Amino acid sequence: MSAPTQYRFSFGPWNISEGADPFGPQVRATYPHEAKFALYKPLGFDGVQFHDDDVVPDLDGLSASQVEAKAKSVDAMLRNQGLVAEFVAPRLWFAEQTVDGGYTSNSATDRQYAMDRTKRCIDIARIVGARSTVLWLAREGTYIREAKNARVAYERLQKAIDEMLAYDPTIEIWIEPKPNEPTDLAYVPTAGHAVALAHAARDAKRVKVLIESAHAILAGLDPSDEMAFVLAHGKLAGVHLNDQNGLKYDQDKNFGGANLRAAFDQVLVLEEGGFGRNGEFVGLDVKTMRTQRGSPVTAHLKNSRELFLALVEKARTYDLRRVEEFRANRDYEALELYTLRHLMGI
């Protein structure tokens, strides 16, 4: 299914994931990391989401010149494939120094490691042509609230953001909120928290927000409302569309796979808000089912993109005149029936 000119799509190489989990044997053969990039264009994707060590593996053990050389080779590969680096995010949750958080750690040495790693990430982003870095604040939180001074933690986050902005005068910082996992309670759990940090930054126009559907659901919120809130503040730089079956672990199900109506609401908000018209990517963060055989498995990416585009058509044929009449008459029963019939094609 071809995409409307307004939309282009991205995913990260981790979305073509390995076939193992902590509870059973491997069900899919490992697929070479760099071979994944040849799959993008045939699937209808133009953008690549990166972590810093997706671009430069084992970067902590490399010199600055080695990091630069590897990043340049990836940049050349992207150009040869006709791909664009959407963003590069610092992976700050595997290193020993970030077990208790990076920017909010109680250890000054560990906080400095996090900032140094982030600056190297920004350097990598610049080399591969990405205009942004994403902060998924994975371990910036606690398992017990007495473990850290929360006010100081937020001040440290703000200081870290300002230091990133000062380090590179052009980079954009996209904050990706999530309420939990791997920490029990995260410090930036919702879009509102991210928007507040953005507005307080030294260069607020360069600090934006990335909303993931499943993360909003894990916070007990509606993803379309989170997107609408950020759009109202002019801060929605990216989305990671997927789905989530309740308040469980972060499942990264196919977009619309658990709640088709909620998926439609997200597409409707993005359509009405003009998302994509300034070059923003529709990012997918979806994993194939644990039981799926094959290598590589890409149906989950293809299917999620196809469903998004089908819902775009549903959004564009949604009779807004009728919707406004239902609203004016406060006839929400009729509005709900109309919406469900429209989705069902009856």
Second form
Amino acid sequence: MSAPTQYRFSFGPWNISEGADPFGPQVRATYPHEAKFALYKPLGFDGVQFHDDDVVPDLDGLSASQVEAKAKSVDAMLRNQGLVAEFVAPRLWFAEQTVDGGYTSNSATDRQYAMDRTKRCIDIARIVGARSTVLWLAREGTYIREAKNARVAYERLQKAIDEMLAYDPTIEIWIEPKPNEPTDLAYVPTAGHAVALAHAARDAKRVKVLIESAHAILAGLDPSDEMAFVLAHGKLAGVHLNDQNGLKYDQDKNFGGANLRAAFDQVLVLEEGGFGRNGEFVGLDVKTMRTQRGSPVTAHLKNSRELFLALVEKARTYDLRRVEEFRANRDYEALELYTLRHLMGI
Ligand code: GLO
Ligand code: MG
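How about the form predicted in complex with D-glucose (GLO), since we already have the form predicted on its own?
In what comes next, the whole complex appears, and the chain from above leads the way.
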């Protein structure tokens, strides 16, 4: 038997938030995100996830050399803290040119903006030493179905992925599916869509998938099955573990906070599938509650990590021989009771 996986953890600066929501402004003082780097190691995290403008704020207004200088200075800050940049994702949902999507916009000039911005994002990734970029396709979808030709939109997405692969010979692209929010209907809602796009790419081995628990739940699917599907295709490069209380707005609750059993099932699948053995990070895309006091707020990150590790212990002490017996006898009543008792420690 191989040694147990030593998990490494990551999060993005946006996970330490000021508490603004669509109904109210910030409730905590802004904590400069470069000061957040010093918080990672003490909290037990080694990886930093970035949007391109988390590394280089206001990058659209800067020259290539200004972008490069800023990215280099962030790279130096990461090194000082002993941190690794896990990925840099193009933020294609803030700029005016992206109101109707990026790669799937109906406007050719806006599609060009999306591609130019993506290439700049890849340049930044290279400078901070990230081997991948993440496509969370926020506005690639529609508010009303008739707004875009969906077939053409899929072709455009595929072409954008190929252009990114051609632009950089080593960068990996990890697609993060999500079914809705901010659009009503997104073009890449599930793991299946992401895996299909990955397989059809010009260099398929460099296109992988990042599964977020809450996004799977918003699609009405089980996060552990979504992860298992991607693992079966050898394409699970990242996870955004969190939780979600049913079909609501995107909640980014603490991992296990809404459904402990479903969290256990995710950990089981990751353990069994060898996730983390090639250095993959366990990413936590969690947000604290608006009610939380203080600045910076970090308890949600610490607690979600701890909960993950506690569930790893539960997964490692889950008696797989008994599970196999229950399966062989098709006694799923007994299997369920055993599983719940194991989780409760009774
Ligand atoms: C939003 C997404 C978002 C992404 C991030 C990195 O729903 O989960 O937080 O994970 O932009 O791609
Ligand atoms: Mg996410």
